[in-house]
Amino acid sequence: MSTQTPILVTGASGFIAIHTIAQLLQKGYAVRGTLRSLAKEAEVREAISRLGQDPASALFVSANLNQDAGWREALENVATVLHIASPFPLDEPEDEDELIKPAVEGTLRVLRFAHEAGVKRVVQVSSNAAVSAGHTAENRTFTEADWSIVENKIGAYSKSKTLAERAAWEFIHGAENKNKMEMVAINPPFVLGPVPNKNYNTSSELIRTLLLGQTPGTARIKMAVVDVRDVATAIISAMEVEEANGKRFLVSAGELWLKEIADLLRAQYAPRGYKIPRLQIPSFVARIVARFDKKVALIINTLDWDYRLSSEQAEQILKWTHRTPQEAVLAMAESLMEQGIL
């Protein structure tokens, strides 16, 4: 397929950006990225030859979450926008305003200019984190009918990624929306794959930090994994596939327990010197623990909790396929690896 009016992607220089730029050129589109700073142009170029596809047609401008300044030049004959920019920290902030602020108030300010803009269509890249976080009781399947409850202790970046998609959901319904612009959601899990550069991003930590034995032990703790390649897939069939219009998609790959995705990297990489832990950290311990580090009390809440993303929906409208979970993990690995972040 191909077409001449371009399609905007924000938040150009991210991990499954930078993919979903790779694909969409790779289809024969025209592509406009969003930068916060267009001293990023060079090493995102970089990433997509990387990727096997030649970025010369592809276009760059400055255009900040933050601010007007940029948004409507960058819109300019745009018919389709896949909001992609986020901010994604690997630490819990001091203020959760610091990620919520600029995740709301930044989905609303694309959503007005591209309406402005007379745009048809945007596909908001959210997450499962605006679906199944604060419901850690429940053993579960989640579907797109779930929300996050933020009135629970589900912290910032889950909170920031199920305010900005409420708030998108109520432009789109609201009466703002004068023009009837269409919106799809995707709702990806923990997004592993390959690393096109060495600007790693937080769910490539998960890996290093094993890789490296640099925790005694896996909690008790199950993921919901996916592939980035896959999650890019899902997002340009959300622009291209007419039924999907007014739709959340969730993109999981299935689950794996930490142990899994610690067994499964041993199994690859302990030959080749590796020390990835054995042991299962207690639930109790990790609990004490939390107390004491940060990172632990992230994700405290979420110990031996056993749930299940259902995909169906994505697999039956956007005709959905994807890599295994394992795939996934080892993929991220390997380019880790390649890239010498290891």
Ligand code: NDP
The other form holds:
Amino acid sequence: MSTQTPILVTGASGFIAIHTIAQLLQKGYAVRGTLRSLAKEAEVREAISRLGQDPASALFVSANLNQDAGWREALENVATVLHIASPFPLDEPEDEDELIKPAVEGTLRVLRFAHEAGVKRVVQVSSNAAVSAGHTAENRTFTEADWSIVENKIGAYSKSKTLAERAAWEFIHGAENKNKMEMVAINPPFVLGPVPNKNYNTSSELIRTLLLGQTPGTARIKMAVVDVRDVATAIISAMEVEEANGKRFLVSAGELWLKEIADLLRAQYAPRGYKIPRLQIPSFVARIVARFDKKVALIINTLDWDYRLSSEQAEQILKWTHRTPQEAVLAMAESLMEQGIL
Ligand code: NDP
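Switch from the form predicted on its own, shown above, to the form predicted together with the ligand and output its structure.
And the full complex, kicking off with our chain again.
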């Protein structure tokens, strides 16, 4: 692959995108990133520098998932698109379409403009939210053959990711894809690891809340996690590895119960004065709280759910290796302190 044809990264201001851009630059790729607002350009360049890469060669252009404007120009002379942009808010929206529309219509918009521009391959950053959500009674290992059940109460975000990935594959396998444009999906679980700037995102909220002792205890919930640096590597391998075409890849470093995350943080940071909760909230208590608290209500179906995500396919085809979940947790905590977010 020529290192001169730019790789288009959508949503260049995001947590995962900034790490991906830094790794692309490190490998000598030319990078073009889309931003909803170019007002964020200076901050994105600064974050890339903080990750040890020179952002001078990267170009940033304006494009919004909800509008056609800017995409044709963004895709000029581009052969590979890393589609990472998608709304990932902290709170459940009043109207689920606030997430579903930009996720689904935005993905189709990017695919249509990419197809028109003669793009060869799109890497779609999906999620385990498109794989295992809504299967909460099934204590088993999930693989890429699984899809989330949108008919169950899975929340607007998981629904948006599931419907967006489904729509993307339908486009790729449909008549509209006359050029046989290729697609690979990367499905990370909860992404931790170092935050590159002060804009902590939804991913860092859990670690921040635990470190600040803003919760009385942890619910009995299992989280599959992965380090952002390993997600970026997987995204780049997905664009480079020929046999990845047409496949989705779960990329999980492993699972931790929330209490294990809290215990890990306490062992490391209690000596620095952080008061991380010890209590594991019994699930029947969490169920009662959920009647009054919308946020707790969202996670109620995942209480006591014991599951695993298999990353075997990524290990075999993408030759993907990863840091431990513990390393991802601690790297995020350390970076939040370094950035002065705590
Ligand atoms: P961030 O919130 O940090 O990044 C989201 C990016 O999407 C931002 O650049 C944001 O731009 C952009 N975006 C949102 N809405 C629009 C829109 N209407 N038009 C254009 N851009 C838009 O999240 P992450 O980096 O964590 O997430 C990136 C991707 O990874 C998402 O697709 C997410 O679903 C997926 N993912 C994330 C996981 C995680 O735990 N972090 C887990 C699994 C998947 P702006 O800065 O302007 O808001």
